[in-house]
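One chain follows as structure tokens, the form predicted on its own.
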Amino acid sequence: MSDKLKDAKIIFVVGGPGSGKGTQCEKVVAKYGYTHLSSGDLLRAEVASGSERGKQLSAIMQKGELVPLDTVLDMIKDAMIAKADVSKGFLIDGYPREVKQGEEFEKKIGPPSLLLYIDAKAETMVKRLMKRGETSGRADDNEETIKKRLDLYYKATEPVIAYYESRGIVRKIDSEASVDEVFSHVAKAIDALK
């Protein structure tokens, strides 16, 4: 099955929830054709689903814990064999969030192409999913689970970064200019890869 993922190009996007990586990803399917797979939004359609599995995973994320590994790289893989003969490409959001996680990923799935880090300010990062808190109806959306998701995913973050940098595949982009003027990085990224 995973013969079909062999020469698939993937990047992994890394950023702080708030970071604007979503938006981010959304251009580059647009312009690109890859297919966009958010860590959170597979789980978030399981717990919609209603599936056994979903509830499971609805309780660990209510308290603002981390699914586990086997059950994230399972979803990516089941959603990246379904889209891999349409796809240009692979953008994996949101994952992996530790060195394991990348090291489980590549030994199942394959090695990335590329890591795009969107680095934006924490102070910006709060601020952004408060605003989205008034719209989203996201229960994670408020400050204090904000702070909490925000040091979970610093402290889990440097060291996948830290790896995958000494393979010289980190393009890291500052997301606190425009939506288009940061895109325009993260294009140039892309385009060096071909």
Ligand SMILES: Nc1ccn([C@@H]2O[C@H](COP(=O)(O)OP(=O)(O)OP(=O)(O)O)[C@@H](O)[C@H]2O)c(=O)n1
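Can I get the form predicted in complex with the ligand as well, since the one above is the form predicted on its own?
Left out here are the partners and the other molecules; the chain alone remains.
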């Protein structure tokens, strides 16, 4: 476990693609001053840098597959260490994507105190992503890749929720309502932490 991060408050934000994780995280940042780290955004920044590693990542993301665990975890850890002295807490958005990612995170960084499970129907997620794709410029917001991301979510990521449920830290948030309505439930879950 990392020394600098040993007392960090950690919240995992897990949910399908397009469920509204990023939207809710922004609102948490505004209200609570937590640090938002989206693993997808970290990866996209690497792609945008044009580095050799970015090129490899880009090909994997375009297919809707998972990039190697160590790559994502190292990026998250570096970003956390950079903010450790000033951060009130960390929102880890879009990670863990599979149980193994959660286990490795805990070995290298530490345990989460809460897992926010942002839940929306597959139909809703597809609709939101297709809409987002009109303006996001994301290479993976297209029908074919969305389908693969959804399949992988149900296969690999849903088991993550069951894994942490047994530890009693999962709060399931229904993300079908309006953004503000959803946030009222997110805020309740975070308030209960203190």
